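Encoded as structure tokens, the following chain is the form predicted alone, with no partner shown.
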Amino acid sequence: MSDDPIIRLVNLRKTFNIKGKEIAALADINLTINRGDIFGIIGKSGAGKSTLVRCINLLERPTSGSVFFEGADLCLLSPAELRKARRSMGMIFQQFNLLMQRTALENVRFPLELAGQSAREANPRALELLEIVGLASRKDAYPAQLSGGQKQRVAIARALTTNPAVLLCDEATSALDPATTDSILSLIKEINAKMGVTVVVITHEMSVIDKICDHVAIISKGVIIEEGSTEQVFFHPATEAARKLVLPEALQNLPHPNAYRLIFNGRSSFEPVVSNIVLNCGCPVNILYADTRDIGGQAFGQMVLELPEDPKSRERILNYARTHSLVLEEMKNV
């Protein structure tokens, strides 16, 4: 990743009329994608964050604002213009959007054939994103035949024909099992790294961001409200609804007066933490979460913690880990 813009988004803001009135589906948004970036834009239902990704490649028409991409403005750009910009951006969905009657090697190179290649011309690189998303053995199978981690894999693939400088990906793992969703992410990242592929990430669910993300920006109700690197956005969300996406949806309607959340940003996996707080206080606590996972030997993740009601009991425990270096933090306002 650099410090170079690849996109800039200035003062972006898109109404849609519905029955006669102005609708606010996004706000004065400004946002800068380096390239090489894996940049995440999260929120909830309705946020308009897949009309915020539709308005970066002119899918949708900003109602006012800039769309910078490479240092051209998109909204200024002839027809015949904006449509060579766009083959510098490919686009995944969530429903893989594959023609059904087209077999996984007539689905990649299909880009390629809108260009005027034969596809004869066409098929060795088609042949070629096939093998690198892991699918060239499926060359010959219909979308009917292929579970949806595949479909995915060649939805990929097919994006990637035009040697794009972008890969917008909307809420690319939603329809996806979690192990699925793992080797498509997995997928992604190697394609960033080997290929130099910037990827903006669209999505609901902050275990996607900080899995892969390098940037992360949170939209509510078609405005920004926080923007920043993964790692701080994750450890120290500074807004309520970063707090709401960062932590389980299970966890945020229950009463938690003394629930601590206690923060693994790249300590020891062999470390028994809490077995450690629980020897040097001499006092018990409750796991009510945990999502942490090991990297390279190092945990990463969060575990939600109920602390004994008993205040000085609780002092101790907050004390143990202002002195051994851990994140532990109250939750409040959620």
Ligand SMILES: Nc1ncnc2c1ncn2[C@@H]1O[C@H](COP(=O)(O)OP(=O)(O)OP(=O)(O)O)[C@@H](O)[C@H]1O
Contents of the next structure:
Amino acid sequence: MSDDPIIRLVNLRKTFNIKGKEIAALADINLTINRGDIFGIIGKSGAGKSTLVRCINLLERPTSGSVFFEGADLCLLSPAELRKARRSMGMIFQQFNLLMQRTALENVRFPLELAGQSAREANPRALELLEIVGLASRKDAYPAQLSGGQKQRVAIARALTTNPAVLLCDEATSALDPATTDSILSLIKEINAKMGVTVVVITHEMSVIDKICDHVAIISKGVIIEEGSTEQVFFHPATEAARKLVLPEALQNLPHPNAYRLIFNGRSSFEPVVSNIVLNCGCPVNILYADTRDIGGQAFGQMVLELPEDPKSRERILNYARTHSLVLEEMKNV
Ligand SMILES: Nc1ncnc2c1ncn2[C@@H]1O[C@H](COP(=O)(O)OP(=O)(O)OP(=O)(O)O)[C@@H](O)[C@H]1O
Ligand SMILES: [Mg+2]
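Alright, leaving the form predicted alone aside, put up the form predicted together with this ligand.
Time for the whole complex; same chain goes first.
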């Protein structure tokens, strides 16, 4: 297997023409996704995530720029070559998109039938995949008889029948409850590890990225504003838009005027930072949010603290932070 990136987007632009008005959904996107990676793309609603993922398999033709898949520029392929490349890219969606008149088994074998196999030829592979996603016992159930999580399992099995090199997931867990989301994410991770399928995960939730992605790109208004390892982007976001995104949704538009973010860049996890602030400055702080983790005895993560209203107390705390090399920064609205 080659070490070349499996997907490379070069100067990708996509504009839509709505009533004579040009809307730039994607502006000059450059992105490299390595083979075997679980790569996350996160952004707010309307940021251009679905357009981006649809450009990867050319469901959407870029206005300009190139989409390289396994070294070939998809925009230059013949229709037959493009069909073949597309079979190497499975896709799953938020709303599952199953065929309601077909059973689970019939849904899973559908791509093979489209490729010219008879039902009988396609059955063994379809059954094998239903087994892998843990739904063999429900092979004769219709989508209406399955839960959301089960429907997504059928959709995953269907996306894998043609042995794709890439699985594209557009908000695949956004319609599911947290426990079901976790089980689907575990399944995707397992498929990546066992079958070597490269996965592209589109989401608006940082928790999804945090759970399974090796790398992440943040998209905002059609532009990739940050990219890196999940840990890097999660714990050291460089832009205010990214900082907002890595917080839970409820905190993204904080009503608290004195909210400050305390960032842990690998301080000792045994150091009681917040207690020290309170003891040394003699004023209380309110912890609004905390997400820190211990990696080899060092603390990484962030807390959102509400500092006192009194400017003098606040200044004391900020001063303490400065003299103790703590990163404590005011949260601004973006
Ligand atoms: N087929 C289309 N025709 C016209 N405009 C479109 C089309 N598809 C997307 N857009 C516009 O492009 C922009 C990006 O949309 P896109 O669906 O890619 O965003 P998204 O990040 O997937 O959002 P969401 O999180 O809500 O799914 C939006 O302004 C949208 O209105
Ligand atoms: Mg979308």
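Positions refer to the first chain, counted from 1. Remember, it's a predicted structure, so these values are computed and weren't measured experimentally. So that the term is clear: the rigid core is the largest set of C-alpha atoms that superpose within 1.5 Å between two forms.
C-alpha of residue 17 moved at least 2 Å between the two forms on rigid core
No, residue 17 moves less than 2 Å.
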